[in-house]
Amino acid sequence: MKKNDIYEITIEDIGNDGEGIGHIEGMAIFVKDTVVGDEAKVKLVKVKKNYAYGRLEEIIKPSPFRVNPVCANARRCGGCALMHMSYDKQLDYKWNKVKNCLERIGGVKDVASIMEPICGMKEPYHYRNKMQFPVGLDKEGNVQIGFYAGRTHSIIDLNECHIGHPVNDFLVKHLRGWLKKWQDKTGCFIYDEEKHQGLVRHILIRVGFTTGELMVCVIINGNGIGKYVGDIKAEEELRECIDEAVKQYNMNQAYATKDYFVEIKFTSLSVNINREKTNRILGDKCTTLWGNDYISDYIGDIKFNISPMSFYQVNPAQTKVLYDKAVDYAELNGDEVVWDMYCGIGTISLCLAKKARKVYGVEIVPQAIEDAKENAKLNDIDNTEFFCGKAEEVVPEFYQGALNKNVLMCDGAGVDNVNSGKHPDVIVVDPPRKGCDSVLLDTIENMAPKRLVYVSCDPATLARDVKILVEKGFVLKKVGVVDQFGHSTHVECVTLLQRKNT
């Protein structure tokens, strides 16, 4: 078996990055763009010496549950690694993905008996609040807006994306022009990723579903757009095109029937400065140009304030959903004293403080405790206190006493509080995908929550906290799976777990 020969095979699982998986002679075999069931005839790519990768040469016989994409470049593209998939089986696979990393990285024994159904998307199209498009040129020196092929930075130039909101489709149509004009003006306009030269480097846009406003975001390696073309025509113009593409999307009868459909108001124009030599999409540093520093949005009846930086979950409908969840797994009666670690700007903290006496959160982020104190101040919740730095040190440093009031980002906290939060009823965390610090177990296993709620974006890195928590005297209890990420093999979970001896 080598490099380059075709063989035909039946895909019989998918992989955890969405590939299917066949057979050849007991060597495992990844395909992408596959599903179960297919019969397809594969090229290898790469031969390790227990596993190879073929590419997709041709569907001999199409699997029950493969669908045409709606997407023309969803194979190319890295963002839909299900689209071919039907939905109901992505849910399945979904699923079965927690399920698997609790059983094989968790040790969890019979988990699928703790396991609530799979919370699907009624309209898994169109859900995204929040996109990030990469600008380049490609040979020819044509102005490219897309998003990167899989696993390069080779920008696939785009017109629509079935994923995140519609109004998306009219600005990249709108921007593309506005750069292609600037480029042609300065020859210099458009970032060049390898020469590290340019201006122009990735468009952000942040829509609110609910409210219907609109931030546009360009981030840039300069100082600012109108001193770097030497003329201020350049973000004038920039406004201009935006406003246009807002005006032909809110008269576009073709989205006015749809059930996302709300007017788009331009809200906030602004450009965040990244200079440098990195993959790290936005800078440090934001300015706005026009308008607010924010837009806002709603997670059922709670307002937020959200700016470029902020961490805000892309899909407001399912994020409804998993919070519920995460707020249901609390258990909270009133009485409560719950600590929420990587906080964010608050948003589940708020939802949590809804319910319980008191709610403290911790994030290392210091804009996003601003926007976390300025978010409690919005929605007249007074029982919420916020800590800017690590969880795993902030949290161990106000568990022994030792913060005082130049560490704590908040008013009215000190020495004197600890013992509120000493031993709270209730601990909250949705770490980062690469799960919780070691040192914030420990912390979380001497704190003795009578009930520990885990929210995580990735069910490996869950299932190894799991079973740490487990042998600290934890015992998991439920287990909820929600798909935030329609057509990626991405997926939120939410579990409680329960302290053995209260």
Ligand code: SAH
Second form
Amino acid sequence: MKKNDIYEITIEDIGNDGEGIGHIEGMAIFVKDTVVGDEAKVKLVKVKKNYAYGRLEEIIKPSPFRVNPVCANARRCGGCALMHMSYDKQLDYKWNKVKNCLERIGGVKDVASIMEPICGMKEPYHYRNKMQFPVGLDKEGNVQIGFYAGRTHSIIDLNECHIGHPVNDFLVKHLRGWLKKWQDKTGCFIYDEEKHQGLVRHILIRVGFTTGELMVCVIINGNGIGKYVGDIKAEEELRECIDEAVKQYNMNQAYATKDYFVEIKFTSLSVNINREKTNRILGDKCTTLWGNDYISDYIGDIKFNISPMSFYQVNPAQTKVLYDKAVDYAELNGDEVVWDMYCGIGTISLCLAKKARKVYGVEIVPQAIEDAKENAKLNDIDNTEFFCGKAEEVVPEFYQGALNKNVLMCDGAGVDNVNSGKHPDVIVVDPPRKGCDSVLLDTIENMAPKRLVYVSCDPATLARDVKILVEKGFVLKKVGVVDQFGHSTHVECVTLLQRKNT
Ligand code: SAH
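Moving from the form predicted alone to the form predicted together with ligand SAH:
Entire complex below, previous chain first.
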């Protein structure tokens, strides 16, 4: 068996990244773009000792779970790895991914008996409220704006994307014209990743789905758009081009009749400065060029202001489902003290605060904490307190400080003494993909909450942490899976861990 050999195989299983798995002479072959049940002709592209990677050459007999992707770029694009699989089958795959992680990594027995059915989307299209489009030049020097092809940094020029808000398609078309014009004028308007030269790197677009408010943030390798060209025209033309795109979207009858349609209002334009040679998209500094520093959106009846650099869940409809589940698992009756760790702009904190006596939040991004404080005020919620810093530093300090000094540290209404903060009834954690820091898990053990609600965007690190928490005396009671990211391999879950001996 060697590279470039062609075989016919049947896909029998699905791997962690959504790839199909078949066998040749007992050896596992991983084939992207295939579905369980496909009979396919594959070309071996990499042969290892115990397994090989194959490239799909031809479908001989399609699986009953195979569908035609709505997007012409689905196979190349790094975003929608599962678009060729029926949505129901995608949901099965995600539920099983969580189950397998909890069993194999987490060591949880019979986990299926405590797992709820997955909550899928009603309509798994046009659900994302945020997109970050890379900008670059192709070999011929044409301006490209779109998405990275899977596992590369080559940009697929975008005409339409079926998972983003449809206004994006209008914006990208107009922005491409603007970028091209200024590239032609200056010769160095577009960022070149290899040479680390040029100005515009990415464009971030965020839409408040309930308010229609639109934020555009241009990520640049420089200090500003106006200064760079010697006069301010590039910036002015940017505003005009966004206005035009928004006007065309709002007037387009094909969208105006859709259920989700709200009139788009362009309200915030900013630049983010990233002068580093790095794969990280955002730099540390944002400057508002025009309009507000943030856009607003609602989750249920709570209003949120969101800055360009703050984390905000990307799928607002499913976020409501996720947060309702988290609040439900917290089992609040109005008298609890709760921590919301990795709280972002305070979204979960404020949902909890309506049903608890006091909520403490902690988050690493200063801008997000500013937003969280503002959001509490905006909604007349006065029983929250937010701390900025690493959860694994702030929470142990709070716990130690409280222990040593026994000082009052709360400043909201319904004020408690700090003992209730160091021994809360409920802790919610919602860490990034790498999961919780072990120092934080140790402190959570000491804080000894009755319930721990763990919201996770990566079942593998969730399972790792569940294993540690079970060793610390928690029992995994419930697992909910919510599909926030249709057509991608990502999955979000929320789990309830209860402390023994409470
Ligand atoms: N619960 C929020 C945010 C979840 S995303 C929501 O649902 O919107 C995870 C958050 O953790 C991000 O806001 C990120 O900035 C923050 N974060 C990452 N590392 C952190 C750390 N070490 N300590 C505290 N917050 C952290």
